[in-house]
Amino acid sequence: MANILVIGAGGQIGTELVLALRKKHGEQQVVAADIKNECPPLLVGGPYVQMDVLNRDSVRNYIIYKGFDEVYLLAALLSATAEKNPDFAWKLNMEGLFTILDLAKEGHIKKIFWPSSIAVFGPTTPADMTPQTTVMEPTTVYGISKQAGERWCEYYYNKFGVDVRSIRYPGLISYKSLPGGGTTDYAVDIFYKAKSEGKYTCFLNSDTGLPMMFMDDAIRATIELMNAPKNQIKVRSSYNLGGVSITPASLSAEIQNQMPSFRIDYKPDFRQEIADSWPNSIDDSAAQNDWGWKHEYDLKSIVKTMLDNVFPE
């Protein structure tokens, strides 16, 4: 039976990943861990442990005692939040990764998932259909930490045989858990404001294109990657993952198609500069070819699902 640990389980990705893994493997086989003292309400029913990923000794002792088959390390400070506290962002995003990589090197973990992001790219990266291998000159502390993490994951695989796998997530859209301070968060916030107020003020310009993905696709991709045979994983830094290229204008237009009274205006803030450094669209052919990846949700189905489930009637 699987023995799985998800660190950062209370976040936007972690909450839904734990639910999906428990559905697949059984509630008692997936331990949710987060810095919060109390288990997030959606995860009550399975095992939960309070864990500070920066407490290296505590994390090591727990994982060595339990001997996990798989560890999903999701604890991180995201792009917009990280810019406000760069020293702590670097510390959190990097030290936790080293702790888990070292445990796997020592044989205490069989397989690791660690998420990267489109934030690894920068203004010198080709913006349209960004290739798997390309120029990466990130301009945010989040992007710098993710780029460094990719290099370390690849290093631990090449030098020590650590089976670590990764995805460069695009912006993620979900109704089950709120986002945690990313530049793409507008694509979730907009639905809550649409349903509660009928209008939204966007912190990005109307024509800012960014790759986005519905959370169900992202969770499925994560599990499919982890389930793929080891010899099919050709990329040990992080796989590009594409979804749908969305602008605030195209997203609001589709919301208006399904909710004609909705209105939007624009007041860009510091997050505009971050978004301008990221790709418009992603080439994920490496993931398609290596482990059969294909996204399912398009813009219309994303909008319908969100409007149906955010503050349901």
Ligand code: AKB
The other form holds:
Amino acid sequence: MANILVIGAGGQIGTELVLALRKKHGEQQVVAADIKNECPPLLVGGPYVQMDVLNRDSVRNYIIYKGFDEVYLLAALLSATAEKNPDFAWKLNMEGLFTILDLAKEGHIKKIFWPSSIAVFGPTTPADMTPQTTVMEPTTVYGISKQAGERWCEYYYNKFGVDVRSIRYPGLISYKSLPGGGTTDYAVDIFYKAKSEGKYTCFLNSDTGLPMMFMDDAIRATIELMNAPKNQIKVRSSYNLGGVSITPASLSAEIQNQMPSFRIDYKPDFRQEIADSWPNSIDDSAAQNDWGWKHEYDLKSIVKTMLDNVFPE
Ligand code: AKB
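Having seen the form predicted alone, please provide the structure of the form predicted together with the named molecule.
The complete assembly is shown below, putting the previous chain first.
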């Protein structure tokens, strides 16, 4: 029976990942861990532990005592929040990773999942259909931490045989749990405002193209990658994952198709510069070839699912 730990379980990805893993392996097989004392309401069906990933000794003691087949390390500061608190972002995003990589190296964890991001790319990266291997000169603290993390994951695999797997997530769109502190968050906020007020003021310009993905696809990708046979995982830094290339204008046009009264205006803030440094679209052929990845949700089905499920009538 699988024995799985998800650290950062209260976040946007963590919540849905725990639900999906519990559905697959059973409620009691998946421990949710987060910094908060209270278990997130959606996760009360299974085990929950309060965990500060920066408390290395207590994380080590817990994992050595329990031993885990799989650990998903999702605790991190995202791009916009990280720019406001660079020292803490670097500390949180890097130290937790070392703790978990070392535990795997010592044999206390069999397999690790660690999320990277399109933020590893920068203004000098080819922006359209960004290749798996290309120029990477990120200009955000978050991007720098993710790029460094990727290098360390690959290093631990090459030097110590640590089975660590990773995806460069695009912006993720979901309705079960909210994102927090990212540059792509507008693509979720827009639905809450559309349903509650019928209008939205976007913090990015209308023509800012970014790769996005519906959460169900992202969770399926994560689980498929973790279940793929070891010899199929050729990339030990992190896999590009595409999805749909969306601008605020194309997203709002599709919302208007399905909800004609919806209105949008634009008031770009500091997040515009971050978004401008990231790709418009991603080439994920390495993930397709190595472990059979294929996304399912297109713009129309994402918008329909979000409008149906955010503040359902
Ligand atoms: C962010 O906007 O910071 C994240 C990401 C793309 O990694 N959603």
